[in-house]
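Just the one chain here, the form predicted alone, laid out as structure tokens.
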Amino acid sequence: MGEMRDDLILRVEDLTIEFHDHDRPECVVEGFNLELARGEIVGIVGESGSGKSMSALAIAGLLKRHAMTRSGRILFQGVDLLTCSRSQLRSYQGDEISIVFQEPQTSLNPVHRIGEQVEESLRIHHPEVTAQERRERALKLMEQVGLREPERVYRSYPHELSGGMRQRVMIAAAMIGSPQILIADEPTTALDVTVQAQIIELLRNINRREGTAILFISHDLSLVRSLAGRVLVMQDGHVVEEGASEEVFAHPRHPYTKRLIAAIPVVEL
């Protein structure tokens, strides 16, 4: 493969992930390719078990290195995240590449206050930032992600917040290090439709304001269409279709994509 184009921030080449915890190796992702340019929003869509979340975890460097084999390359700024040292990988995690999960309840620590958790990656990756600066940045970000009364939320514990507020907290925590890539893995699934729309709008604003590239993972094709300029459709570990969101939506080529589109409920106004 040639050098990375200047505008590319991430290139995944032929990523294959196999688990070895059963009698026979189980291939969960095969031959996955992705190019993500600076400031671009790309959606990966597919049903449960399609390999989309596994691909996202690999890019975020969160796959455990035992009980599985991985081949291919995940190039971030020219560094292969699959083969680089653990310390180099850790230097990117949560700082240059951040991830937001579906259920913030499991990602947030119930015994720590929200402010402390929002500031965590700044504390780890940027020890030169003073406690006062961390607090100011956390409060400003919490306001930007639409948390009213950030001072009160800062002092709260996770159980004192609604699901939508917890998801906003997770997005603030993911953005505090000004990452170049934000991976959002089903970030709205547990939320009601109104809050879902607000979170999508929030991600769009982050992309516009900060120029953060976003990888948006979802089983919901209509959500992906509303946010991402480009979409990859995954089925059984393979990318079966790829293209501009509107193009894929208007002229789906693969039977699986056609089925996903047919399943979208039509809302009569």
The other form holds:
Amino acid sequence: MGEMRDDLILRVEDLTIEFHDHDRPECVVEGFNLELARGEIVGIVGESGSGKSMSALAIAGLLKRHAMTRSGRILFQGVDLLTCSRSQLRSYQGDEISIVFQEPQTSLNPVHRIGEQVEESLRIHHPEVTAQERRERALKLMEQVGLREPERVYRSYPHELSGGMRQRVMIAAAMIGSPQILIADEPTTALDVTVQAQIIELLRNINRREGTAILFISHDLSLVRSLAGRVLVMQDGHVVEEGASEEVFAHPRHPYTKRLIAAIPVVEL
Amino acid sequence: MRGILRKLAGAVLTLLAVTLLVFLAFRLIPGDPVTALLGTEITPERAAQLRAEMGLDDPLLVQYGRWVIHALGGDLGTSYSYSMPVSSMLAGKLPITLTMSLMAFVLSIALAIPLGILAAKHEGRIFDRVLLALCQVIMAIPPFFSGILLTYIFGIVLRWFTPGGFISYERDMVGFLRYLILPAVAIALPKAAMAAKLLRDSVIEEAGKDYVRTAYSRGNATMEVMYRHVLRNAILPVVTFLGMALADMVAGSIVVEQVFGIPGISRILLTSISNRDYPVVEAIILGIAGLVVVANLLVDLLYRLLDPRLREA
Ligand SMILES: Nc1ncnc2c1ncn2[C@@H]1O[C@H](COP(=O)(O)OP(=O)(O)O)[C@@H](O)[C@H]1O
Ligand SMILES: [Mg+2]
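Return the form predicted together with the partner chain of this protein as a structure block, the form predicted alone having already been given.
What follows is the entire complex, opening with the chain shown before.
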């Protein structure tokens, strides 16, 4: 089933997601196609409600199974994530494919220590790694994502950290298994502008240093342009434009893309 | 640490307040122990003499202070009507009531936790619906009534035990505990039903939260998500509820003792109240309030242990 180009690690073909929890079926993503190469950063932009998160959750294997139908294929290492077994899917989650969410305030478990949460994927997927080694790797990674005093943060609980710190924790937790793909679903939307810039820089560094492919999702085209080489523009569940981000930014073809660009506020410095 | 000290001080104050209230309430309602003691032989002179001997003429706060000082020294006084030390009067009785309450408490936890989790896992399906309907009914049945029902079914129809054939723990510990099972069930059922529903709702609510999605994204299996992530959070409101329910279960024990003919403190409590036998009533109230206060302290500690957000507070 997996006839992929050599450097491709993910190919989404004709992904369609339909909800059935109301009387009328509701198509939230339709005919979504995506190719992601090793070490590449691809951006997805679109207004809120355009289907970005649904597509991201589908790739991360996190769509709830009831009340919706999914069709198409999500090929990772030649395996279709939509139809493979639960245990096969689990073996990729957190180890090969990681995700960081929009809501750093609520995405961490309030009753577990930060260290435990950063290490979790490693504990699940690599039981051969000793607790001591796990701890060392977590501390090193926490330092790399810009958490000062990693020892203290390691012992802290989520409510003791700021939003920016929690998002760094989420990124460290996502990276501990050295995944092939990191999905970042509006990772900076809940943060203030300075922290936003730092997180973007952090993602860029991760991509350069580890060669992790990143699927970067945002409603902010300027952010996507600064980070991603290629961009997909989504509207109402459809990809309406796709191309190199400089090109799309300079010469938008679709009227929706033009509107998105016009909507970018001019920052006065 | 300071929080814990404050809690301890609060617990002592609670005990003082409860016993003071009982003390005052008894002086305000009509009837006094002297009348009850002397019965038909009462004359105004003898009554006045006895009242003076018993210290009942002193100001109320002096009387209360005297009681507190004695109680602190372990002396709960002498029963007016039985002329025997209160402590030896209650020694054989209070353990029965408290054992039964604790059995009911453990039983309600043992029933509520697995049922609540199971119902949440089957949300909206047949098991969940049946259990919810059952809980709704059971919550509304008072322990004395289910006690009568259980006595009828297991005692009279099935003959699994002899109604009224209480076995004392000094004679046969196992028989004693076995006799207490049904009364404990009667007390536990409504609380277990409520706690099971509470846990079910709480698990369902927690399962929809963002951190659960995160847990799945790291490759956790459903069971791991449930036991490592959801349950630790979902159990919090249930802990609070069970802490409060313990006081109710002690009160429930007192009623159910009557139904099952168990010689706990209920009979003594009732006769002592009508005889205005203050020392006995005070001692029983102190025992029950003490249990409740200790339970609340434990719940508080447990809560802090389970929820890091409360630790500094
Ligand atoms: N349970 C649901 N039932 C029906 N529609 C839903 C449900 N959840 C989300 N949607 C819809 O799916 C669409 C896409 O949502 P989403 O992918 O979260 O958008 P984005 O991330 O681009 O803001 C939205 O229009 C939203 O209303
Ligand atoms: Mg979204």
